[in-house]
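Single chain ahead, written as structure tokens, the form predicted alone.
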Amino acid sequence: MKSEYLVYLVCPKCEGGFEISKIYDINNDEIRSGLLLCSRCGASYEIIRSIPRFVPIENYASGFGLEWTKHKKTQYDTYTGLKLSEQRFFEETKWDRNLQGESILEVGSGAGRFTEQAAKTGAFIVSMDYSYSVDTNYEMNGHNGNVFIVQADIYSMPFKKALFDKLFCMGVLQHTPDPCKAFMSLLPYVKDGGSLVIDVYKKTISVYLAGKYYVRPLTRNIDPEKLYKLTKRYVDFMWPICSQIRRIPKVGRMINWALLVADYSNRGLKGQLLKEWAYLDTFDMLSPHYDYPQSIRAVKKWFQKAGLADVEVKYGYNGIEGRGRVVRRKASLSSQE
């Protein structure tokens, strides 16, 4: 990290300023290994490989750390020749491409598929995760000069109040304990009038009937990386089957997700990379220790009970999303004085 980025940074404790009180590596002005010491309260956070650690870097979330460090290419555009990432992230915030002189706030960033399409904005990214995940995206984004990634927890983020734009969290609600909990963790960080982004797994009777359901409460204690492997496994034995089943009009997709192989061939993956999204989104479905999907009335409560404003939920890319406006902060703050 720079130590310009210092003013994005709030003790998650008590939200005193940092100072950079340990440099142990730096490079020009990158700092890769220090540490940070809250000035009020005395807390201190390790700067480890460029990435500010507020969270064990080992969490409930390694088995995500796991499969974005395997699959750290994967889903970016530049890899598929797709435009998939670039199409679900404009189309989902409805955000302009040119972003200049904004600050956006990226909560869960996985691999950073999204932190790269974000950045083409000309906006500063400042992009966290629980997970390792954070070292794959500084891998992937951290060369560009308005990135900025953190590892840290949804419920208690390290930034200051009210600073950022736009903030949109894909991906990630629903593998928190407690998703409402964690979606209105997010709303205290962007400015009065800014822009909130965020999608969840959809609730419906279908979801009673997807096996990784069943599946997962023995497959989510099994060591990330032994369950990786034994994920390839299957799906290399289950392929064959697969393509097969694929040939089956209307219906043939929705039997391999099933038979738990991810199957995007809806979205132009052909061959290898078909296969590789396969071991991907079919780890995905086994490995994470939280999955609760959300029915769409209960998304529309969370934007509801938040005050915002300009709200559109509806059924999306990745089940349910939702976009608001943030609205009304001064009021709220003036009613607890």
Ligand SMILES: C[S@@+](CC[C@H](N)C(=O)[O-])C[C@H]1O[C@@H](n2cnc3c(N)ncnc32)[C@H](O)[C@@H]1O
The other form holds:
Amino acid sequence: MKSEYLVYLVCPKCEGGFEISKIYDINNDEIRSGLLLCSRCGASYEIIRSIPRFVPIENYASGFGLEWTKHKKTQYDTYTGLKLSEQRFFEETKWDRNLQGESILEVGSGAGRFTEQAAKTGAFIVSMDYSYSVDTNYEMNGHNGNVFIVQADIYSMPFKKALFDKLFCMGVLQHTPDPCKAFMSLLPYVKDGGSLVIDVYKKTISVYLAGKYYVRPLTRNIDPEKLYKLTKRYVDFMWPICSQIRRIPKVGRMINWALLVADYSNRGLKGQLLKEWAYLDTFDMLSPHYDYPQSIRAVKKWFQKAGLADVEVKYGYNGIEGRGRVVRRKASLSSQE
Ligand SMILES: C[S@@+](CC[C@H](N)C(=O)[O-])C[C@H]1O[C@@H](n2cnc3c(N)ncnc32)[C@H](O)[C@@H]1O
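One more: the block was the form predicted alone; return the form predicted in complex with this ligand.
Below is the entire complex, every chain and molecule, led by the chain shown above.
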């Protein structure tokens, strides 16, 4: 990290400001290894491999760390040659393509396929994740002068309040222990009038048809490295069968998903790319510690409770997408009336 990025950070314990108390390794102005010290409460946090770490490197999300280490590029548009991440990012956020001068907080970046998209807008991107996938994101996007990557927890983020013009959190909330609480914890970081965009898995009748919820109680407790090997073997074994099933009109892909093989053949992926996505997303179904899909009613209630304006919650990317504008002053004025 660069020392100038301190302006975004506060101590997650007391909201005090930081100083860089030790630098062990620096390259030009990039601090590769050092120590952040809170000038108020004295708490200290390490900078390791250029990333400030506010949580242990290994934690309940280590399965994601492994997933995004094995599949650094798999979902990047620059790798697939498709525009899947670009399309999803701009269609879901409905943000302009030029956001020069703005700042955006990304919560739960994974390998950083959306960090790349956000950075293209010219805005300054602060991107965080709980897992060690931040190392992959740093490898992929850390060279950008407008990207700052942090390892932290959604429930206790080390950022200044009301600082960001925009915040997005895609594919994350269902993987936290309490998705509603996680959603609420996003609000303080957005400026008054700023935009907040989330998506979350949907809970409909189809959840009961999804094979993954029957096997997850077992698989989510398997060591990620071991589970990844088992997943790969399973996908390899099933591949010839799934390739035939896929040909069944209308329901072929759905059958493959029910058989626990992620099938993205409807997205223009073919051959080895299609198989890579199958390894990645089959593991992604089986490994997360938490997987709590939400009903659209519940998500609408979150937005209502948060008092956001211009709210739109609908079925869409990743299940349910929600957008709104933070209107902190109006909300606090009306609560005083
Ligand atoms: C399915 S991945 C989505 C990654 C990325 N947004 C994408 O769509 O490619 C979910 C991410 O949520 C992160 N996550 C889970 N719990 C979290 C928490 N408490 N705080 C921050 N991130 C968390 C995981 O580490 C993981 O990288």
